[in-house]
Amino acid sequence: MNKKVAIVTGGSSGLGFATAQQLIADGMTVIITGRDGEKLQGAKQSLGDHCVAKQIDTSDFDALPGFIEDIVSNYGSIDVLVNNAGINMKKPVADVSNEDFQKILDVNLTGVFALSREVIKVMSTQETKGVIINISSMAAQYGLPYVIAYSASKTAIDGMTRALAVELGPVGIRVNAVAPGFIHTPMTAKALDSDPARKAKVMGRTPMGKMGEPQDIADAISFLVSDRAKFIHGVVLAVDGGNSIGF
């Protein structure tokens, strides 16, 4: 994978940081993005010289074309895009305003589409086309209460993944998604630690009896973007300890 260039959105912590770390170990130059400049610089320092930190909000749609042009100008290609950036909101549906709902969609769905579109324009002109990985969720596998906007956004991500795969397969761009189960991250801790009943339910229906680690997601992404997965296309891969099939 030497000389390949990857973008990992939301790469300063959690799943994004673990993914960036793994892709760097695989020999790539990795551009991590995020909205918090201080967190980004801290992550870049930890990840080392093969990491580049770019402060950008993926819901600032007008800024995305220039961001991609800058990467191509400096690094020559984009070989991997990992659409990891996402936000959540836990509220009863009656308390979710139109603005609340739209904010989640802007980051989790429209931002993924807008950034992917700009990257696809680049990948389609390259000799080695590239791979796009979207981050889905268990919220797209079954109904979860109090996260209506998040669930809607991640279900749409699964549909977008399949639609892009069908359209882009003929030109050589592979598109897949990874659906993390319940993974030890700050976002998951915030959602579960305040809700012991939900946490018990999560553990009770996970056949492996434990939560995953960010590295489990990073390993799956590392495989999917490699030539070992060259005929895997249009799938939503659950990395969940069996949670999605647990009873």
Contents of the next structure:
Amino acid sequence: MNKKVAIVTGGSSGLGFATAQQLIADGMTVIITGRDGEKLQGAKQSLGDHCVAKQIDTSDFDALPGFIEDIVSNYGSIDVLVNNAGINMKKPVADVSNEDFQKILDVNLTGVFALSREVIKVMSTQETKGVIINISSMAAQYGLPYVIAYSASKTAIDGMTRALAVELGPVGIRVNAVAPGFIHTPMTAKALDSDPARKAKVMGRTPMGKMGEPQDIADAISFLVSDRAKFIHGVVLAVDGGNSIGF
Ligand code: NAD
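Next, report the structure of the form predicted together with nicotinamide-adenine-dinucleotide (NAD); the form predicted on its own has already been given.
Once more the chain from above appears, this time first in line as the rest of the complex follows.
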């Protein structure tokens, strides 16, 4: 009873999975979303009874209002939204088609906007309001080659986080972003394992000299959504071993 309800998009792997696991440990009911039903069910099995798996593509914009209505009617409230689902594409800019570019923006940006809008409508009417966390990236902190659409999407996420924060602060909804550095997940394995020079460059500018673990991001999110962070609003928190300020 009275458990907080959190949505973690893309919660069946990587940072989303670790975050879902942590928020469940913090006492919440966590709804994880993803596109792959089998992968979702596997994650739900590991996460246990306080996890609910919903197969939904966050770039299927028309499906999002019904998804949110369904959660509210089944669980009563939405207290936390973690906009974590994201995709990347590594190609020289000249090889990126308009369709490629749009596909990344649909998931990483428009999907985040469309889902947040529906959740904000719910949170605004709740007495306890709520907290939104957007997942940004180092690609929004400095120039990274070969990820043009990803960089554009994540830089827009930082802007959207600030715009939402100023609009929703007076309503009582807190909004922040977390910018992960280079963290061990399937996404970074794909981007770095086949490109040792890029990996060496990443490590060369990370003062802590290592990649992070998904739990590092989960811990930051756990703090930011808690009342211990009740006056933190509109920030993009780098969790990156110093990568964003590295030389
Ligand atoms: P990941 O590929 O392991 O996980 C991404 C998850 O999002 C997957 O479960 C995937 O199924 C889901 N997803 C993708 N498109 C979706 C869609 N349209 N609808 C629903 N779910 C969808 O990657 P990750 O490394 O855990 O990345 C999570 C987030 O963190 C992403 O937004 C990514 O851009 C960001 N990020 C990761 C790193 C890193 O080092 N791993 C660094 C910076 C930012």
